[in-house]
Amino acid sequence: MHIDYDVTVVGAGTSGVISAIQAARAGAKTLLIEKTGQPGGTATSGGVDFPGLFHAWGRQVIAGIGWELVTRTVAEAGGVLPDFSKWETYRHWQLQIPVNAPLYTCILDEALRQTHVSVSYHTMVATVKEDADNVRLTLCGREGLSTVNTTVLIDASGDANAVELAGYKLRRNSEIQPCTPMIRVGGYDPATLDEKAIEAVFHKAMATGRLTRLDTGMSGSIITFLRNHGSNCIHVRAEEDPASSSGRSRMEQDARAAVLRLYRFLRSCSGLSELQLEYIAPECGILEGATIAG
């Protein structure tokens, strides 16, 4: 089939959703394509439920649709925004705005419907071809292949996948930052733990190769992990380019292997025999591995 759009956005992470909403509000017939079944990207599928900083040195520097969607989610949840005027008192991460990820997903979808953005979940781009008038996309959905013509194509995939398919050059970063499987563990009370004993056992496990330093993030401390119930603590080194399906598959498997390794270790520690893995994000959180040349 051939369907024509003014604007097509690839990737329904926060930036892709914002791009699609802005285009639709401006009157453009807009299509949003997403490989998963929900919007939000890293903030939802990746479990990193704090979309970013909107203030610097006490002054708001980012507003617009992103601010609108995040603050709407906080209000719906009955939450309270940080006191941004206390930037000299708090560390920068304490001024991020955490959101309820499931609610944020619903708010994003509501905004897309309100602006009449056409959304195609469970869909990936197979080919991208430009001509003088438009861009033709071959899409791969659950029902097979289809063709879309669009005047403007916005690549919000995170890895510049559509740009590369169109034949443009990318810069691959020589080093890829470690990725983060977001998890939550429970079934214990941190206040009752013998922290010194557990920390000693943890360092012995690292020394013998049972665990790695990245298994508990950059802190190198199991106590930080336990006090935070695991949130944003595990890092995994990407062994292949995660912009490719094979590289992303390797990374996802390595991430879950790290989670299972740490889970088994912790349940062997005193006071943690009832520890439970309560949540793991559907996708591993990762920063960009490529940028567009030029």
Ligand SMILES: Cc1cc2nc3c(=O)[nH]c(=O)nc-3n(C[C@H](O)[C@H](O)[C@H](O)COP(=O)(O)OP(=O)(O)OC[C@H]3O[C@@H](n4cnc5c(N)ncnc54)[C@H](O)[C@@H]3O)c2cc1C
Given for the second form:
Amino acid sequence: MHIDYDVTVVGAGTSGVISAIQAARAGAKTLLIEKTGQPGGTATSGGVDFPGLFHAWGRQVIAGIGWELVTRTVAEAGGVLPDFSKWETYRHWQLQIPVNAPLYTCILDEALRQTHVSVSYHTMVATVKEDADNVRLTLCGREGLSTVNTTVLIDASGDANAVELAGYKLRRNSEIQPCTPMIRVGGYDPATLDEKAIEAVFHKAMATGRLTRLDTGMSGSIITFLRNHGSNCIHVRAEEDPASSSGRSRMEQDARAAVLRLYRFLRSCSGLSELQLEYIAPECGILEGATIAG
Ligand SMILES: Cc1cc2nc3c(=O)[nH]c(=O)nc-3n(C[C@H](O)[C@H](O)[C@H](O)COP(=O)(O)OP(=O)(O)OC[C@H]3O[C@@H](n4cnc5c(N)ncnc54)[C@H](O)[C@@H]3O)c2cc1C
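Mind sharing the form predicted together with the ligand? What's above is the form predicted on its own.
The next block holds the full complex; its first chain is the one shown before.
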């Protein structure tokens, strides 16, 4: 198969979906390639379903297609937007917008269809070659390899994957922020827990090495974790480059090992024997992969 496009976007996360819709609205024949089976990237596959920050000091500073899609999702879910004028009362993260992630994926796909973006899920880029007037890509899909010629290539992979395949240099920091598997635990009522007793066994578990410092993230508090039912709480140090498949595989397994460690510990605590692991994001959230040098 060999098809030509005006614009090809690699990665259907927030930036890729918006770039593809904008390109198609401007009349470009547009292809969007995504390695998973759904759009949204970190906001959906990574479970970070609370986009921000469209406002600063009470004033909207970001609008456009992202705002359109997020507010449409909130409206269709029957939700309300935070009161952005209360920026002096609330911390910035308290004014992020919770979206219903499954609905958000459907709305993103609807918008991609309405704008006639050609979407290729379950597809990755294998090679990128530039010549004078266009870029030639080899894609790897379930059918095998195919080639695409495109005038413009937009790398929205989050890790500059396509840019690196094109031969450009990337920069990787020697130390990067830890990664986060987003989770939700349930099956208990935080109001009925004996927090002091749980804290005591938690500190013992940390002291004996049963749990590690990052297992309850930045707060380091098991009580915050339980009151929030999990969420953005567990952090995992990346031992290898998380922009590579091998580094990412190691990180995903380390993340699930941390989840299991915490789950087993919690179920052994008083009042938590019925605790359930209700959700773990299909992909670990990465805050810092690679950036383009120069
Ligand atoms: C734990 C955590 C907490 C965060 N908290 C917040 C917050 O509170 N508020 C906020 O606004 N932002 C937050 N962020 C940041 C925000 O989630 C990201 O900035 C945003 O999602 C990045 O969007 P993106 O489209 O650039 O990349 P991504 O969302 O990562 O999308 C990249 C897409 O490309 C695909 N892809 C990657 N490589 C390839 C390839 N080679 N071929 C094909 N497809 C590929 C991926 O599957 C993915 O779908 C947080 C991030 C994390 C990890």
